[in-house]
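First, one chain by itself in structure tokens, the form predicted on its own.
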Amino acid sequence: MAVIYDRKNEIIQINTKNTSYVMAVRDGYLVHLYYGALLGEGDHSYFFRTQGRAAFSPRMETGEGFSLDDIPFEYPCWGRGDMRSPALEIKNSDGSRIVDLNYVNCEVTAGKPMPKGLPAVYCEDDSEAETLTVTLADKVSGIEVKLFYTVFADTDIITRRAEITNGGSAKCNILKAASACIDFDHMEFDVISNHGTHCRERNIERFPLARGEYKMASRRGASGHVHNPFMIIASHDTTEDNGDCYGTVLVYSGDFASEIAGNQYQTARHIVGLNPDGFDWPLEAGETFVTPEAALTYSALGFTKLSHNYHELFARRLCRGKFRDVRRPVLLNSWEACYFGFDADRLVKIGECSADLGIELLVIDDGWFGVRNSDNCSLGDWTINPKKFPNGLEGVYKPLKEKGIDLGIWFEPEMISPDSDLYRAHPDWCIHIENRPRSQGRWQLILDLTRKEVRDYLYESIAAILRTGMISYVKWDFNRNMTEIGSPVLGAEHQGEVTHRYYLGLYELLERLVTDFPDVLFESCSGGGGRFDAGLLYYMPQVWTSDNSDAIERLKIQHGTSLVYPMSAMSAHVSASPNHQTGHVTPFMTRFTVAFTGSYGYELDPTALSEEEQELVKKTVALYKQYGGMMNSGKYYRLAGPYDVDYCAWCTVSEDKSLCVAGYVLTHVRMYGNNRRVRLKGLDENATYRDALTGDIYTGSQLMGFGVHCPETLEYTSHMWILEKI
């Protein structure tokens, strides 16, 4: 069994292949005992250490006991005696903030209940999970809060959230509402967390926790460029391949808080949620609130193993339908080819000339709907343009259909501009302020998902594009932040829950078109990676990483976000030399060597390319098509940089060993450079490989025990490995 209750000790334990996660319950209260190695059954009782420590704070009624204030909580509140950041906060009827959770019970189900309304990691069979629900209560108040952990039986993760029920007879008002928390009995921890903005998303950045509280956090109204919804919590000697680190994952899309404080007794505590900041959810008598879900995962074996764990659950647990498990299309997107310039005419001709490199979609971006031909209008009227496309879609469609393309196309569905006919006969949809300016962000504003009208307008939109036939795969982008956060339509006293709101509007509407749609591939954006998380992955495999296409740039961004997305849900392209964003001139086969970690496409003109280069094209997708399945379902090893060095590596290899490919990135060319080579990991040491590319053959040893010699040639110049098992 994956969840063990010592009903005489009470004391909960929680394995999973490597793991346990160990609580007990104690004068009442849920506590935290240990996360960390797989443990044995037995008495954990002495894990729960009372030190007499109360400086100033209380020992309860009596002033005898532990003190709140000193002892690891599961699901820790305020107003009680713990004065640290709590995972609830709740203002009663009354005006008090107190709520008192103690333990009422447990019980464990086979499978995993699903969150309302909510994305979520699911399992495919009872067998393969084990759910344990604990109920604590608030005797006063009649708050009730169930807390859900799940423990999927062959992976190291366990999924945790809460759902906050009203059981008294007043209102009450929700001001935080974490999804989980973890309470440590030191603080000697790195934090390794991610900032970033549009175009240098998800760069890596580590330091030593501090009393005091850090919180990485979003208020944007999406989970952002410059943060995203994980940490990591490591020992300080924890490299990629040993030491103890700790992650947590929201599985969410908006507004979220992760935050970690070093305390005055020399512990620490993490809690993971919803961002406090402006929330305020008024919980009507017998209304439930139920959390977004987080993701946990320990290893003992470093960042490569934690990564792992995550790369295995999302992929195949979180990503859903029919591109799932599969190699994705080799894609040509039409943005940096011709951005607004186009018409059918010139799409027809781009699109037969990628069907004769042997690309698979071609996919029309933004500028083919309303009359749009530049960023400033017609958001919302989503009718193909006739100026553009005087013979409908079925111009475009039928042609490259017949030369064995597919098409793609794009949509901001969740932006109204100010300059449209949606605008001029709704100007009450967007989100806003009675009587405040509407401020524009790429002159557009954000529509009112909170409103199912506005919800049924734009599956109706969507779904009358999509029921032709004739479209694939949609790339659904997101291109502005939130401000003006209102809805005037839920009321003065509901304003603080607008983003939520918003964002089980959006999961609605996903929901609504992936089921109607099972045979279209969705792909999210957000000026790239604005809402690469891992809510939006339940709905959409894969994600645009970046709007900087720069392999060079894409290094640090690919990187950083490797650490817990799997490769499948990075959708990585090659684009034209100079790039678009930063001038570089970098070789085709760097620009390839790098894209191929991800889900593979190209972002430039394939009419402008020369021969050699429309040669290189067909080349590099004959080796996706072949080798793509497995970068796409293999383990993925970070081998050195970009940080440290100068150069950057990884390697890619199959479940079985069988296969790895591996790629290496000169990125500061130094004189009288060192003999540098690189050692490979994840192989059968056993087993001799040979090159597919060179021809040379080599021994698993070898390769991860000496490793390969690495060119020293020009910058921004690559190599690729590709080692087949013999």
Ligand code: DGJ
Second form
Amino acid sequence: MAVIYDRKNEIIQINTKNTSYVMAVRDGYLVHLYYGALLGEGDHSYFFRTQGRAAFSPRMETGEGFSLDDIPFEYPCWGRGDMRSPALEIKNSDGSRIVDLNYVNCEVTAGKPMPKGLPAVYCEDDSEAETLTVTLADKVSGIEVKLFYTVFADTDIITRRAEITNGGSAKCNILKAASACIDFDHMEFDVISNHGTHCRERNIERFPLARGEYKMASRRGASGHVHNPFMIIASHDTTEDNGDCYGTVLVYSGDFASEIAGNQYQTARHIVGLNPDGFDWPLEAGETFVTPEAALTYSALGFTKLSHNYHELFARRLCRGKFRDVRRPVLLNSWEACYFGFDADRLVKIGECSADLGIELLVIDDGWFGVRNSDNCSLGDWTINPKKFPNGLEGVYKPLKEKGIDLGIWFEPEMISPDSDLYRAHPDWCIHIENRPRSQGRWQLILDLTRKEVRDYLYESIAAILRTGMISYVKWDFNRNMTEIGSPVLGAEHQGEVTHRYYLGLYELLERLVTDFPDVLFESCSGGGGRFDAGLLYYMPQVWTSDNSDAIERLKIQHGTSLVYPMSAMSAHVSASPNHQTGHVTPFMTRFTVAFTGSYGYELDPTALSEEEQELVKKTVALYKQYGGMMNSGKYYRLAGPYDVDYCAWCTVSEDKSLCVAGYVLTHVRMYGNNRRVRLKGLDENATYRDALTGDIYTGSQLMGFGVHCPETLEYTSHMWILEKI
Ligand code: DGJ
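Same protein, different condition: the form predicted on its own was shown, now please give the form predicted in complex with the ligand.
Everything in the complex follows now, all chains and molecules, and the chain you saw is the first one.
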């Protein structure tokens, strides 16, 4: 049993395979006692320590009770004595901000109730998970909060979320509603997070927690390129293979906040959820608000185990659909091949050449619709441009089908160009505030997805193309962030709901599309990785990782992304050299070695390649088809770099340890080099492996103990090992 309720001591213990999470009821409050390595059953009462500390913080009524400012809470509120950051903040009908939540009861059920209208981790069978629901209530206002804890015991993950119901008789407003809080009884931690910008997403930052409130957040109307909705909290000495670390990932694509604070008594509070900035959700009597879900994990074995916990759960129980468990098609995307400069003839030539090289799918990127020849018009007019496609989509689809290559297409559905037929017909369909200028980003505005008629228009526009049966892949782009956030049709009282309602609308639209077109593979994109989040993975199992396709820059981007997200979710393509973003000149095999770690493809014009390069494409496509399937289920190990040393190394090992693909890139040459070797991980130490590329033979213990020699040649050169058990 994953959830143990010790009624006598009022203690609730949640166990996964390797971890325990313990809470208790004390003086009517739900307090947090422990999160860490697995505990046996027993009376954990002594974990609760009140030191009577109340420096200026009032105590409970009598003046002698404990101070709420000194208690570790499961779902803290503000107004009654806990002066740290709250998980819940409500404006009551009388204008006051107080909420005082007391424990009511708890129940345990098999399986997992899904949050209505939101993406979430799921189970396929009730036996896979168990859910604890704890109910808390404020006796005065009637506010009731249900906290859901679902235990995925095998992957050491606990998901958390809250449902807030207005059980009073008058309207109140939710100003902050977090998904989860973890109160730690010390603050000896490092914080690890992703930071970045467009073309430099998800680099890793690690710093020691100090006193004060630190917040990683987005106010961009999207999870964004700048921070990612996850945080890792680790002991100072935690490494890839050793030490404590905790992770929280928000399953959401809009504005989020992941806070951590070192407090006055050397304790720490971590809160994750919707960003309260700009958020104001009126809740009428009887109504319920559902927060997004957060996925929590703990590893005593360092970051690698933490990543594996997330990879396994997200790849298998967050991603859905027929592409979830299979090798994704090897594709060629037209963007860096020809940008806006294509017509049907050129696409057919590129597609036919791609087919000859073994590529399985040609993606027609931006520029096929309306009158779009540059990025300043036509978003919203999702009809084929007859000048570029005189025989419609069929003019490209048919000849390519004969060559055995499928067709994919790009949309940026959430956007509208002011220069479009759609905008001329519906200038009020965009997010805007009356009488204020509408800021454009890349010459475009954002459609108001809180409106049903807008969502229906988008569904019909996309479905019309997909119903032709000619499209087997959709790239779903999103190329600006939100400003002047408003939806006049909602009314003045409801403007604080707009961003969240936008995402509820987007999720509804995506749900309709993925349900009605189950054979289409959807890939999300936001100028590359501007919405690489667990929310969108529920609908689209892969993401264009970054608009920076340079293999050297991708080392950092993919390394950072791998902290939480599975490799199969990362689209990684071989692009032209010199690279279009950075100008780096890299050998073809380096570009291949780096791209091989994700869902694989090409971002170049194959007709412009030399014969020798075309042969390399053929060879690498064949290698990916033979060995790339395990990107989906294999375990990924970060072996070295790319931040602290002059190289980067990694490997992926299949579930049964019979295959390992390892990569190494030299990022900086030093005179006279050194005898560098990299030790692999995750192999069968008793097995013998043959390198399919060189024929070299190694034992598993040699590969993990001594390692492999790394070539010290020219900057940006690489090496790949494909090790098969013999
Ligand atoms: C941004 C994407 O990340 C690119 O791959 C490409 O699709 C462009 N948009 C097209 O406008």
